Structure formats: C-alpha cells, structure tokens
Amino acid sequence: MAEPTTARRPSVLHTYRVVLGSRVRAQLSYRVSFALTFLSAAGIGVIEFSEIYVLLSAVPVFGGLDLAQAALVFALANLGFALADLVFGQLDSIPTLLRLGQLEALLVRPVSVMGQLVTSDFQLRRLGRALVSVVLLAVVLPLVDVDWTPARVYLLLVTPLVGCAIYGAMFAVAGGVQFWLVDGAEFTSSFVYGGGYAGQVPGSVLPPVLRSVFTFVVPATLTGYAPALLLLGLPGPALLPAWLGWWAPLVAAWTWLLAALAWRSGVRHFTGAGG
C-alpha cells in the first residue's frame, strides 16, 4: 500500500519571489506604458540634479566643492535613494491602508506586513532614477582627481548600497511611525524625502545645526558627501569630518536596529479599524 504523501510547503523566500515575478512581468506585459513611466522617474533624476547644475553654472563652488565633485555626492547619495525607494517605496502607502481599513487583510497572513508591503507594488520604473545617478558617475569619476587604492575602490561599491539601506530604514521608521500618528503622510514625508535632499547635497552647505541632525540623528550626509570626501581626499567641514565615511555600514546596521524597533511597535500599537 502507497504512503500518502504530503505537499511541501513553499518557503516565504519562493512566495516572494513569485509575487515580484508577477509584478515585474505584469509592468513589463505593457511595453510603452513602461517606457513612458521609467522615463518620467529618470527624468525626475535629472530635474534634481538640474539644480546643483544651476547653482554651480553661476558660482565655481558650492561648499567647497566644484561642479564635478559636487555631482559625486548628488550620484551617490541619489542612487541610494533611488535603490531604496525601488525597494521600500511602498512603504508610502501605510497611511492609506490605515485610512481604508485595510491592514488587517495583511496582518491574517503567514508572512511579515513589510515583505507583503513591499512586494505588493513593486515599480521597476524606479530603477529611471538611479540609472541617472549611473550614468552620472561613469561621467563624472575620469573628471574628479582620485587617487585609486583598494579601498577607494570598495567605498565606491559600497556606499550605493549602504546608503540603500539608511534610506530604507527611513522608510521603515516613517512607516512604523504611522501607526501611532493620525494622517502623519506629510510630517513624515518630510522626515524621509528631506533626508534625501540633504544627502544630495555637499554636507558643508548646512548650517552646523542641520549639519548635526543629518549626520548623527539622519545619516544623510553619510551616504553620498562622506564618502566623496574620502574618495577626493578632502579632510570636511566642522562637525562632519571624512572618516566618518568609513563607518557609514556599522551606521547603516544601528539604523536598521532602530527602524526593526520602530516597525515592530508600530505594528503590534496597531489594534485595526474595524474593517
């Protein structure tokens, strides 16, 4: 007599991957439609970097850095956010879902809120923005003066995806934090896409007291401006000095623990809308 057999249970890693599949194909099923949409996100790249670009076209410095160099920290700094914002942008729809009630639908299922949050809108059209932030670096490194090392060629590789990962974890944090606030969209919009400009930007353009928030409190300036300055060779301003670029992945790691503990009490806070 046959034993029974017993369907195996697909792991959390395969619901996922099925599900960004689904999603990846279903955008790309519409050729044109895509296109227009990728576009539109690389073109918001471009209208960001259009402002350094003007700024610098009518002054040869700005914060002690020139044109090209400051294009070194807008790249840098915008392909982190850009990974993040493919990766954890939709962590923007919390207020919503909190509004409509429907939270709820996520919370009865086996997987975590975050991987279904994250998964379930997927847009490949953001990767628009950081092929600007791409093609901006290979335009820009044989015009910087970089003395090539080991190391500067491991802080290259790296930074885009530690500044992926202190940008995602602001967007955890926003998201934990909505769950305690009352339509926060706004205030916490600020908090995520004002570290991003500020990341964007040359560290030493901010007034010392900003300069603090968004290297110790919002690691902004660490994901594009430190680094630079390491890559440059340039010693950085009061209260922001270069090193501070090599610790950029243990701060990315505290970062994370504190947006782990952000989500974690938001979600458990969350007692539904009756829905």
Contents of the next structure:
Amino acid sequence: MAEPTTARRPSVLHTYRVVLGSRVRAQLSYRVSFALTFLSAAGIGVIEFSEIYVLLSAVPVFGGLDLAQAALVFALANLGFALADLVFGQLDSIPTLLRLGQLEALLVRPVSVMGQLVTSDFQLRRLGRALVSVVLLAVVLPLVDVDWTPARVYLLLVTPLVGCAIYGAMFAVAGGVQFWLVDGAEFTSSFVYGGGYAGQVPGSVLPPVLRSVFTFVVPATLTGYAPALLLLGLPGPALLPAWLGWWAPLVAAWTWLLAALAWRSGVRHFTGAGG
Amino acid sequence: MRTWRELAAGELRRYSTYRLAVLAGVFTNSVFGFLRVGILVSAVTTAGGSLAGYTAEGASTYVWLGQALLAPLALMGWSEIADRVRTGDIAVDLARPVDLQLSWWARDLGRAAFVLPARGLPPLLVGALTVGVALPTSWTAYPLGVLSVLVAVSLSFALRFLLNLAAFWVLDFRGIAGLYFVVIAPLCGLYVPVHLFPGWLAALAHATPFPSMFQSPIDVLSGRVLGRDALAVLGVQLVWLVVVALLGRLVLARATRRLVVQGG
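Alt. form predicted together with the partner chain, vs. the form predicted alone above:
All chains and molecules follow, beginning with the one already shown.
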C-alpha cells in the first residue's frame, strides 16, 4: 500500500505564524539596532505625554481633571493607539503601494490582503511606545482615587484592548477608502491620527461638535476618557455620558463591522494598472 | 540669480500639481486646529480667562496662525536629499555646477511660496470665520511678520538639510526622520506655546533653534511682540539661521569627502 501522496495544505493560521515569527526573529537579530529603535519609539510616547504635563504645570485642572487623572486618560488611550499602530499601522502604506503598483502582487497570493499587509512590516519596536503607557499607568493608578470593584478591574483590563480594536478599525476604514482617494490620504489621517490625539485628552475640553464627532462617529473618547471617568467615579460632560465607557466593547464590534465593509469594498474596487 | 528663480518656480509648479492632496491637507489642518483650540482655550478658561498673556481669542489666534505655518515650514519633516543619498543619485547632484545647499534652499522657498497661500491661508480663514482670530493693531506687525516667516522657513530648511546629511553616515534614515517631528513639535511650541512652559523646559526649548521657527513668527505676526521687542526676536531668529546654515555647509563638506557611490 502506497502512502497517500496528496500533501496537506498548511493552514492559513500556520502560514501567518511562520511569517510573523520570521519578522520578529529578523528584528531581534540586530540587537543594538533593535534596542535603539525601541528606545526611540519609547521616546515618542514620552514626548506625546509632554503636552498634558506642560498644560497641567500651567493650570491646576484640565477639563476637570488633575495631572494624575489626565495622565490616566492619556495612558489608557495611548496604550490602545500604540497597540493598534503595532498591528495595523502598516495599512498607512496603501497609497504608496497603489502608486508603485505593488498591490497586485498581494492580490494573487492565496492569503488575504489585510493579513499580508498586517504581517508585512510587524514592527516590534513600536512596543516601546506601548511600554511608556504601561509604565505611566503603573505610576498613576496608585495616585488616583479608585474604589476598586471587580467591574472596575475588568474595565481597566479590557480598555486597552477595546482601544486597540477601535483605532485598528479606524486604520482599516482609512485603508479601504484609500482605494478611491489615493492622493487624498490626509483626509483619513485627520480621523485616524486626529482620533488618536482627541482620545488622549479629557473629552470635556473638546468643543461640543468635536466631542460628538469623536464619540459617536470616531469613538475615540471611549478609549480613554469615558473608562477613566468610570474608574474615577466622575460624571461625564454634556454629550458624553460616562456610562458609554461600559458599552465600548460593543462600539468596537460595530466599528469593525463598518471597517470590514469599507475594506472589502475598497479591495473589490481596485482595478490595478495591468502591471 | 536666474538659476535660483527657475529652481524655485519649478518647485512651485511641482507642488501645485496634486490638488486633491492640497484639499486633504487643508481639511486635516483644520480638524487638528479645532482640536488644539479646544484644548488651549479650555486651559485659558480654567486659568480665569488669561494665561501667560493669552486670552481665549489670543489662544485661538496662536493656534490658527500655527496651523497656517505648519505646511510651509514642513514641520513634518522631509527626506528628499537622504533618499537621493540612499539611491546614489546624490552623486549626480554633486557633479552639477550649482551649490547643493543653496539650490535646495531656493527650491524650498519655491515650495513654501505655493504652500503658504494654498495650504496655509484656508485653515486660517476657517479659524477666523468659526472661532475668531485677533489681528494685530500695529501696522508694523505685518511687514515684520512676513520677514519673520521668511526667516523661519529658511531656518526650517537649514535644519532639515542638516538632518538629511545624516544619511551619509547612517543607512536607515527613516528612524531619524520619524523622530524629527516628535522632538521639534513640542519644543517649538506647536502643542502648547513656549510661554506656558515651566521654567526648566522653557530654558531647554530656548537652547534649541526650534522656537525660532514656530513660536517666534507667530509672536511677531500676531503682534504679541512689537517694535524693538519684535526686532530682538527677529535678531535671535537670524542668529540661529546663520548658525544652522553654516553647520550644514561644514557637515556637507565632510560628508562629500567620505562619499563612495557604488556602481555607475
């Protein structure tokens, strides 16, 4: 009896694991270079926080929060954004890929375009930025007055993941829209990076129109401010009730539904240039 | 002189080609403008209506003038020379009978001459029509402001030129390019005016040329500093421009001496 000759096709998951593994090994093999880029990514996190620090050294409270409380908002939102940037930041390169005619190469392979883009430049150094937020969280959590309950512990753990999902969905929507815009990449930057910026400050300082845009259209205030209000037991400002923080996971799921639609229709819209 | 004018005009045409990109940039600068105004005005209101000399209207003026200057100053960085070093094209540039630094300076001024009205003025107008900005009452603020912006654009160019030369020594310029904006943006006063910094951070910022290319032109344009004070601010800007431009020449001379271009 001969062995069956049909080789089993490796599962898709296995393929991704191999690709990601090689990316990670490649980056870690140049130790000094990795350490330097990791440190510079961490530096970005520190510099980003400097705005909150400078403002709160000039005034005692900012949007109703003191320095530690505002730092909590920043750390939660920034951790979510840094994680989303680590996984989905590569989608930013779509306009370049389109212009250079390199997207065709991704389309002919038997793995999804999104999967290939996400794994194509998985930059471990971006963890440096996330680490700054983790350290900041560890420093400010003992400083702020939180009445710890199981629900609040759950909220603290789930918020960075929800933030990663919400900002990740923004990267995906923006990526999908690029197939139509090409030259107008900055239109979507204002929502992706504007969302990241808006999410890191107390939502109460945003003018009402922006507050509702960055809560109900781009749900950035749900990645840091609303959960922080719940942790601190504070009420929310007009147009931004604190209890929305509990609903953030559901909102994240909803944004991913929209992102999937935008992404799929974007890829289907793509015609290529016959390259 | 004609060469410089031609180079500047060419760059002006080049940047005016991508209309949709200009529109998208105006939109982004406006969204960020509204975010920044919200943040700064909130701080001014908390402080009781006035903070380091900024009223709510002054804060709005500061933010919108800044949003107008963002693109002409190319604060986000620029890597054209570094790219040409990586590809080896720089060898062709160096063989040309025009000075590398001066020719790119002329081109950068040409770029700014298009970007300032096309990408700078619309967000300023958006801000003026929605939130409101305060115009300076003294007429001298206008010519001095224009001069200050011109020096700021040149200083920004000289800095970016100097930074690009790093590509002669390091293979991967992307890391440096990425770090540029995040280091200069807070120190030049983009997020929070330097006048609001705590003492030690203000001292640190003023030890760098960065406030001279952002905070200073806004101070002069908005009439925060007038007369002799404005001239003093301009003087500091000019000193930084000369220092950074000369440093650029020095580094360029060393860089070209060690340049090895592979192939041909």
